[in-house]
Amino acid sequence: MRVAGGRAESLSLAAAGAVVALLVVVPLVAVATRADTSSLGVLTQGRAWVLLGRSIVLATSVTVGALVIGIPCGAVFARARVPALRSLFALHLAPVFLPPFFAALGWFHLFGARASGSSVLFSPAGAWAVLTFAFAPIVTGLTAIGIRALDPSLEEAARLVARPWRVVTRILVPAAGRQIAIGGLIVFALTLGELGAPMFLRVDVYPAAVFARLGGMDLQLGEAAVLSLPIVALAALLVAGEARLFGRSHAGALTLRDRARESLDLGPGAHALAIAAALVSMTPLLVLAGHGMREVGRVGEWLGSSIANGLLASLATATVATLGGLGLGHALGRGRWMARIVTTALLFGFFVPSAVLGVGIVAAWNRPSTEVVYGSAGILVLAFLARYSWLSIRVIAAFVAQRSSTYEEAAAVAGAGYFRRLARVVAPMERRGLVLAFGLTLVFCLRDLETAVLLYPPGGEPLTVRIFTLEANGPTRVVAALAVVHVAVTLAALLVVGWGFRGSRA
């Protein structure tokens, strides 16, 4: 038996879409009416296409390299025997949550200060081994799920005929393609609209090109406009990718049930592995923490309201966030096809660089009657959910798919509503897929810095908007002090997520 969506339930979703196509589809639309024929000659210059160009190859590269560390990674924190394999495995991942703008910062401080260090450092291959090692993670973690979520049996028998590796190449990372996918996606994705870590090395990209045209004293937004359409081309080939890579199982490709099982004896190259990967992530911000450690009483003359102003709009996107995201999940995970339409668009908002939706905010909200949202923190919490709103959707969705909905089905045949079987079923049923979808739609706009630094209102910047801009003349021990203030922010804030996950669960 199939639950009838009814009329509040797409009247809901009508409503979800309105929502949505004011975040993503009239930004974009803005950027188009915005790129006026006398600004096209920017498209006409070599360097335009020349950065264009540099920026995939690089995104590309990333994404392999990210794949190639990531998905063995993956395979031995979800299956090996290794001790302290959980603390291991959190080490690796904490790169994730911070902007790898961090992490360029560590490798400088520890390369940086001898010459043939900073000729490698600052160059087209120090940008890639950054954002390898900043992004590898997220491939490694979504490895880890898919793995997690195998059916036992089957990897219990391939495990009579084959050896513990053999069983890990031939059954576990093909079983985890999908997930693996969603992995290669993101990381391609993020490394294109990358803005802070190429910058601070030296390397031009071509979301600098657009952000210079908006950063600047003199706002030049026909020709950011016109230097964003290759990249929503771009962005509209990645989406319908996505969806023909997916289909209608947009809710099954995230499977997050973790199936109990005896671990795998990888033998002493799976503890090396681990021991490398959690060494790589934290190697940068160790060096980060012990080169600011000397400042951190200071740094009250410099944080202002920065820390307040970041968690007040992280904090406002991750509750609408989490509150839309339960309808727009529901639907998603019971495969609605309208909520499919909708997760598609915003989808599409995390695909487009921070810096081209940047012009598009800029382009439909900066005007007179619209001044009391563009003016205030309110434009960061509409950029942020532009954004990462799919994240916390796709995080419910796939709680719900992973459900029978039985519970529900009684619900409606007793005569509850919509609403109420959402508030008193549905809700406390998958409060472990709240929570976290609450956490990591928080952790992701705290780790912003491209889309921050582009929107933010008069003094009301964010922790990483002030260390990136105090970078460049600031003292370098203040802002590797604030960078560690900014890693306790988010550690603070995972540690009360993790703690509400664990405390949820039903």
Contents of the next structure:
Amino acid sequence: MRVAGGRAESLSLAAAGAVVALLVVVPLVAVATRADTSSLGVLTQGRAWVLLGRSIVLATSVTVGALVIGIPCGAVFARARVPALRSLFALHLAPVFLPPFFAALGWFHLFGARASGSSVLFSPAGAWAVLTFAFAPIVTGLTAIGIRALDPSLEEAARLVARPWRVVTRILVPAAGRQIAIGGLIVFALTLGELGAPMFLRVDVYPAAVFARLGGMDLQLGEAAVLSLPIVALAALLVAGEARLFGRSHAGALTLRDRARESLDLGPGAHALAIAAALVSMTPLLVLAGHGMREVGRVGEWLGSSIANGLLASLATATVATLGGLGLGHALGRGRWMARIVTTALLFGFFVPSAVLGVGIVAAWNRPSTEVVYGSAGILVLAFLARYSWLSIRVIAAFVAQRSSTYEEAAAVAGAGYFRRLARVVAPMERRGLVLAFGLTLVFCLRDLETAVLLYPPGGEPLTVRIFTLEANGPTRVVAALAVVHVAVTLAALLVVGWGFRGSRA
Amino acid sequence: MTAIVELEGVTLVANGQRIVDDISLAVESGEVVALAGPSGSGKTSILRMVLGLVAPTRGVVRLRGKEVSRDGRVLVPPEERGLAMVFQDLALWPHLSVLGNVAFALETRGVPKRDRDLRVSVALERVGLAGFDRRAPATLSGGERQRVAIARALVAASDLMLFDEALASLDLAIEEELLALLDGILREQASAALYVSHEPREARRLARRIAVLERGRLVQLGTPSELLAQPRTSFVRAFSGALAGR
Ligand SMILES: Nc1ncnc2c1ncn2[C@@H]1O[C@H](COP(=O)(O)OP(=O)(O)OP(=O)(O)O)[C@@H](O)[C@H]1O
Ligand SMILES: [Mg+2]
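The structure above corresponds to the form predicted alone; please provide the structure of the form predicted in complex with the partner chain.
To see the whole picture, the full complex is given below, headed by that same chain.
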């Protein structure tokens, strides 16, 4: 039996659908309508298609690289018997929580000073390497989640006949294939939308061309909109891919169970791999820190209110995304079709490059009647919600889906209505999921550059944008020092969330 | 006649708790011994130590006369022990077909494809699943899944098979059918077996001797009639009473 949601649930989902339509669908439609015929000329220029091709090649090759690195690393971090495994894993994961152009800056200070190094770094190959190392931990993390969620006996049954590495390659990795594929999709989408690192490395990519149409003195909205159309089409393919992976009934595919078991002896190679993975992640950050350390005391005048700007918008977004995500994630986890549609719309927000979403938001909101929103930090929150609330809904849905619905049924029998069940049964039971959803959304907003750089209100730029704009003409040590401050802020946010997660152990 | 598997003073401690407490037990080759006992008495833990999935905290495990685990150390890893097991939850690999599940062990041993296919189809035929090769585990009924798990253990052609509640949660008719199947297979292969079960019916049908565990200790070991004649605990009395009853 499944508790009929009743009117209250249907109305809430409809309301959520309307909000999401405003956030994602209206901007994307606005892109299409602004793409007037007079601007269609940009698409007939070979240049646009060269850029698009380059972006797709970059995204594909970064995805392949991230899978090649991330899958074995994920298996090692999930199952190997290696000293200090958890710490090495945490260090390896660090880049996920930071904008990739930080890594680009770090590699620049390490290699770029010499002519030979800089000619490699400032090239498509350099951008590929920087982004691959920056995004591989996403695949690592999802591979590890997938493998750790497997039933331990699947692994034990294989160990009776196969050596540990063969158990990994033939049983664990294929059985976690769905989570790994989701990791690949996310890396592809993030690379496709990535603006900061390629622009810093002087590699022309498609989002940069869209961005250039908006960033200049004159707003060439029509051309930017036309340039966005092919990428929206590409995003539709990604959305279809995601739908296939999750399927109709697999809201739990990102399940976060963690089954206790003995670790596998994967040999000394595993130890070496874990150390190398942590080093590759940490090297650019440490170099950057070393470069900026002396200036950290003097960044005050450069910071302005940028920390508060970013934190406030991110906190507001994470709060709304978690509260809304409770209702939507619950409905998705219980397989409601309305929730599936709303989540798919939000998935567009995540997969469409920020530059394109930004074009749509500018087109939809930049008018006198909505100046209150467009001119304030509210526009950042709207854009962040459009882009990142998919994450929180997915996480909450995964938690809900793995919990039997009998708890809610018992509450319904006891007379609790929809909202009461959500507040008194679902929310407290899934508080770990809520904390995790909050934390992920918060950190993804904090690390955001692409969305914010297009839309920040006057005087309201977050720290990532401040660093990115200073990087073009500011003192390099100050830029590095500001990056260190950003890392510290993110780390503090992660520690608070991690503490909340621990405290909410069910 | 040497024992195929021998536990000597085996103790397993986890979280400061004695899960298995100083157990000594030997199974002759070709002999089927049932492990019975209340839930949580340590039955699965004993199988896991025989398989090498955990090391006994103290004591020795010998397989075919050779030490394979001793005092907190696994000396021979599971994949080199040449054992076959039917897991309590079956553990069919979801990403592999029926064929893939059954063939995996042979593939790992490097059995050539032609030979492999033949042995897999013989095994599937033996458990009554001829023609099921391409099916995914998720599409099978409970009884069919059980048969795949049995075929997967069968194809390994081990001289010692382990069963952990292999026939639990099946309806009586299918359980009876699979019991007959297992009995036949164990006789044909002349395999020894350790057979964990709650069900006196299964123990009586398959095993010559029954080992009864309670709270990690081996409280009694003997033939069904010995247990019935002189039960040492109330659990043994109830269990062997049920043995005789049906
Ligand atoms: N890795 C472990 N850590 C801590 N306790 C464990 C571990 N493995 C098993 N136990 C405990 O040891 C006891 C015996 O477990 P075991 O699974 O061997 O029992 P069992 O006889 O197979 O029970 P059942 O009939 O319910 O399957 C149980 O209390 C169990 O909770
Ligand atoms: Mg058991």
